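One chain comes next, on its own, written out as structure tokens in the form predicted alone.
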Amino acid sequence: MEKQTLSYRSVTENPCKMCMPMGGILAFKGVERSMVLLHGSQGCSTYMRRHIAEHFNEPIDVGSSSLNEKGTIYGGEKNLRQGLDNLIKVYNPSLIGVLTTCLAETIGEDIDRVASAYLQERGQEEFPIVTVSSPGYGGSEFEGYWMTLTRIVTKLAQKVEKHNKVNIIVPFISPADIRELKRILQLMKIEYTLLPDFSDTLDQPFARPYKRIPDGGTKLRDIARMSGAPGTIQLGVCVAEGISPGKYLEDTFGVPLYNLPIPMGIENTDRLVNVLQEFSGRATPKSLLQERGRLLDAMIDSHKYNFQGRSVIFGEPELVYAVTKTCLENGVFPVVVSSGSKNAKLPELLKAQLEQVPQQMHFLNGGDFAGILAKSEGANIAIGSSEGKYLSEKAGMPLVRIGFPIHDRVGGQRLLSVGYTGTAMFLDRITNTLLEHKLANYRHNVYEKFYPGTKTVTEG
């Protein structure tokens, strides 16, 4: 029997993904003084605001053109113009992102033309309105996120003289992860432009008075100068060329591209540190080497528990790849690996890695939770967003929460999982979840094995 199987389902039931505009909003939130307008019905922006606010526990403002029946029939240009007027009046942003929804795309709205005509009539042709075609049926939040970043770079990057600030383009990781990446860059003495930077905008310190647009985000002038960088480190090995901002900078301005995975685990973090060494010309700092040693020590401490782990891993492709690699390094062998996106690169990236899995492993490309559950026999831990509570409810599988969204716990924005230190913390979460589940069920399992039908004290 083949150890790996690749599956597709013709019908989606309880998908483990979100729609494209969700990813686009998250990308725009990492740009300084930006605001987002969804061209579609009011319900779309309300749903997405609530979804994001519940994860970050922060107020999230998203504008809407509020398309209704009349706009759907006769066109929504009037609504879009009115929405832009209101957004500028209320927020006075430095950049506006316009994302389409299913409704606007279905009726064929030309948002590029509307935005261009709107600025021309106001005499503000230089004001940056970044338009993104992002129907919910066009892909997942993964494609929406990376397509938006590419549109931002395409719109703002200008031909400039060469300088020494390295471009760092990140996938959707937590604000705590971004702060850890910035700390590593500072330790390595790297000057950088990081895009997008939502380490403050989506994880704000408490302050008064309330600001409609929070401080922070990648500066527009820094994005404009990304074309003169000595190189681009893009943490996006699963990203297709057509939605890759790093590839655009390489093709248009000749900026060398280093495509790396999210730095989780020993191997992937080593890859990032080695590339940073190339840029800095300096040896790895002693403090970073000590962190690496502590991670190795943590792996040794926990291996006797982790080898019993059999995991279900799900989420967007970049995170799935990074988590799978980390699990393989620690013996938490996958039973099911699933991405809600139908990603062309992820199966090939995982193919060689999963040859070391001792049992049959199922990879679901464009998978859903019903499909995951059907293939998860033998798994005893799930790793992914809080949407995976479905697996806990249906199969009693404990869930280690990582990624987006996390709605049934607080602190999703503070979860640290990258770098040597973050990996050690993530590994502790996995190990302690396995231990808690084992100890909570140990007595029941013993009685069931040796005295079938006997109830334990905890069962009443």
Given for the second form:
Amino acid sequence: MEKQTLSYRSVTENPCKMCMPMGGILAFKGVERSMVLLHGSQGCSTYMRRHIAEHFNEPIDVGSSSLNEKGTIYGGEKNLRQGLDNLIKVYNPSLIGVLTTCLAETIGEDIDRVASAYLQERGQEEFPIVTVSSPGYGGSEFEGYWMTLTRIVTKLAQKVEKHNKVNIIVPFISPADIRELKRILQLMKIEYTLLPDFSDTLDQPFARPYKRIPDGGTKLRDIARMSGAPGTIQLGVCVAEGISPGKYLEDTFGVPLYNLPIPMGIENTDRLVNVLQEFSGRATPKSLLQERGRLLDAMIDSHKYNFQGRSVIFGEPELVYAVTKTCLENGVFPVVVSSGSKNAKLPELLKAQLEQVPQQMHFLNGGDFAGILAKSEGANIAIGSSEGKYLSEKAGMPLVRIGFPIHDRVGGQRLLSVGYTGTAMFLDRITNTLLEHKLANYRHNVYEKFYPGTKTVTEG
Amino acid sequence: MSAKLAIEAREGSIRVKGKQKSQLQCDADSIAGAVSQRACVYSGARVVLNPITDAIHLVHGPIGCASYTWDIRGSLSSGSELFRNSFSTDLQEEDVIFGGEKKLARCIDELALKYKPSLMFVYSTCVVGVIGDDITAVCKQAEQKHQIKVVPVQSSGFAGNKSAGYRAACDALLQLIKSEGEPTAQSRKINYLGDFNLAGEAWIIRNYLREMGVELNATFTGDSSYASLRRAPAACLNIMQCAGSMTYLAQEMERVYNIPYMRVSFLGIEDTSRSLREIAAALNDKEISEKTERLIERETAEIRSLIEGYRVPLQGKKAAVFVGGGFKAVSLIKQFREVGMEVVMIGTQTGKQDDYDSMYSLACDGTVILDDANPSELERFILQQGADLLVGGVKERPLAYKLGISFIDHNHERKHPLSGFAGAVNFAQEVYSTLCSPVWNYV
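So that was the form predicted alone. Now I'd like the form predicted in complex with the partner chain, please.
Now the full complex is given, and it begins with the chain already shown.
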């Protein structure tokens, strides 16, 4: 009986996911001179701005159509139009993303019609407004992110001549990770269009004068030409086909799709480098091979420490897969692997991998933190966003922060975890966390275990 | 204002002290696309109720509303930590189509069984307001089933702004304290309204009151519990700090329980001293007044030289303020003067007309006063007024830093108290640490 009530719960206790428009905002942040308008009540944009600003320490300006009771009853068209007007006046963006929220979807707002009528009346049919239907109840930030990218590509990509710039479509990794990918692409001498590129927009150097829309982002004309690329490398093995921009480009324009995992760990990074080599037609540069060698060296140096690690891995499915793979390569065997949102592809991807795990292992597809905690006995390290501090507080498990959000530490935007070098840095963070924990406790633990016994002997 | 604002409709919400005589427009709906810094009805309600420590806070809606509000506030508890969880019914598409009442009832059942709480709040969100789930009926049934208090909070995001959420929270609180039996006999104790015990601030004030010979009865809502709130009708006086959120509750308690109320503020030496004296005067007790004077004298003597020390390097610097509520803004003008600084721009998200009147009369000529400002206005007036520092919350902080100026966190997330005499020192120290940091030599 007790077991039954525990195994199925209706209530979510401490969520490990966010809502769809959140992912949409993050995707638009990687597009040149773009602004976002959330069609809904004022709170959604404010909460999400706060959530993003605290992670990146960057000003995050997102408009809202500020729907009130009247707009909810009679329709929000007037608010949406006024919102577009004001965003254009204040920010002068080159593209506007309109994301719906729970409220707009529930009252049945037709944002496509409003947007095209709005542009037509102003004689600005060329201005790109990308609409995304993203109700909070339709999925998590993961689906919102990928759906938005697909909508952006669908809106902007035109039929063009073939060219040599490879499409690189990335999941929500850190700005530092994006910069690292670009460095690798440069080393391999590959020309590319990387979408979405928030490496500058969400990690802007200090400079005067202040710019309301930060510099950077994927250029609109480059997105328009993604259709003529020799191929698409999409770091999105967990992405469903319906919201896969790479799949759209393949189906519509015949651009071959290489769907790869985030390059974390030896195997996953090798996979990326091999595909890049196919595109470049050149041998892998020596410096990159050196980086690979150093990673192997680091893995050997740390392997015994890492083997002491038993992990709890949680967060967005794509990152969860990459982190799990890296942990498996290094003997930091998982006790719990939990995807915040329910994902159809992850179970299949993990199945073969997780058979290597020597002890009992739980996979939660759409787990909350109460569920993760309940299964985490025997684990000694948690890996994921700062929300995992709950596991530290409740079970004394140290937390290695990666992903989004990281609210209780600085530098989430600077965390480097991809490629051979990034993997080594990520592994060091894990190893050092295990070491710190061990060194802080081993004297006490050994004393408690053995000293009382010696006392009895001598005294007895 | 020298140049026109990009959004003309915003002109009425901005005034310059000494230049325009007409009243400032406030307490109105935000303008679409203006990038208001305000949140929603749910946010207002959750902020006020969340510090109730032994309550389950269950958000009835899709996941976002619960995700973005999980344990983000710095309210401290001397007892239960239950309030630091965020519970959600995580509504899915089919729930939105077929209604979410059944799922809500199941969620309440599960939480009641697992945590055995005495009190549960059920917050409605935008979707719930549209699909028409009758959360009041579900809560009532659950109360009977589990023999606990289950309070519906009518906080659909679109039904007004953050202030409407304060009102919804006050309605929920009134339901809680409604005494069913005999009217409670009044005592000499007082209630403290509008302190959320951020970084232990309510504890600081409670210690002052105790030293004055005044016992605190209930605090709304910092470090409160179901039991402590139910005792509220037994007080002889309500002192109220955050008037923006609590005025309605104070008025209703005066009407229903005959408890008079007075406004206080414990931000800065001047307002803390004045508030303590006024409490003593209201209680009309010579001994309390004498003890109060001794307390103020001792505390101010202890911190005076500390504050003076900070005053020297801070003298003449200019501050900009953009905070949530009116009382904070009004006190901050005085508090900055205590450290030798003038406020040159000031505004709030939800201030009322009387708050703005106070700001207007306190501010020096040329100060820009603005309601419901947005990032582009903050940017413009910070630069135009030559502010060296901004006071605000998480969303405003990166803007200040990107503009290359200092910043003071005055939000619900801070980890150090800013109330009372101890808080006045923390404030001065924080202002000093951000204005006199060597990093500014490099930008």
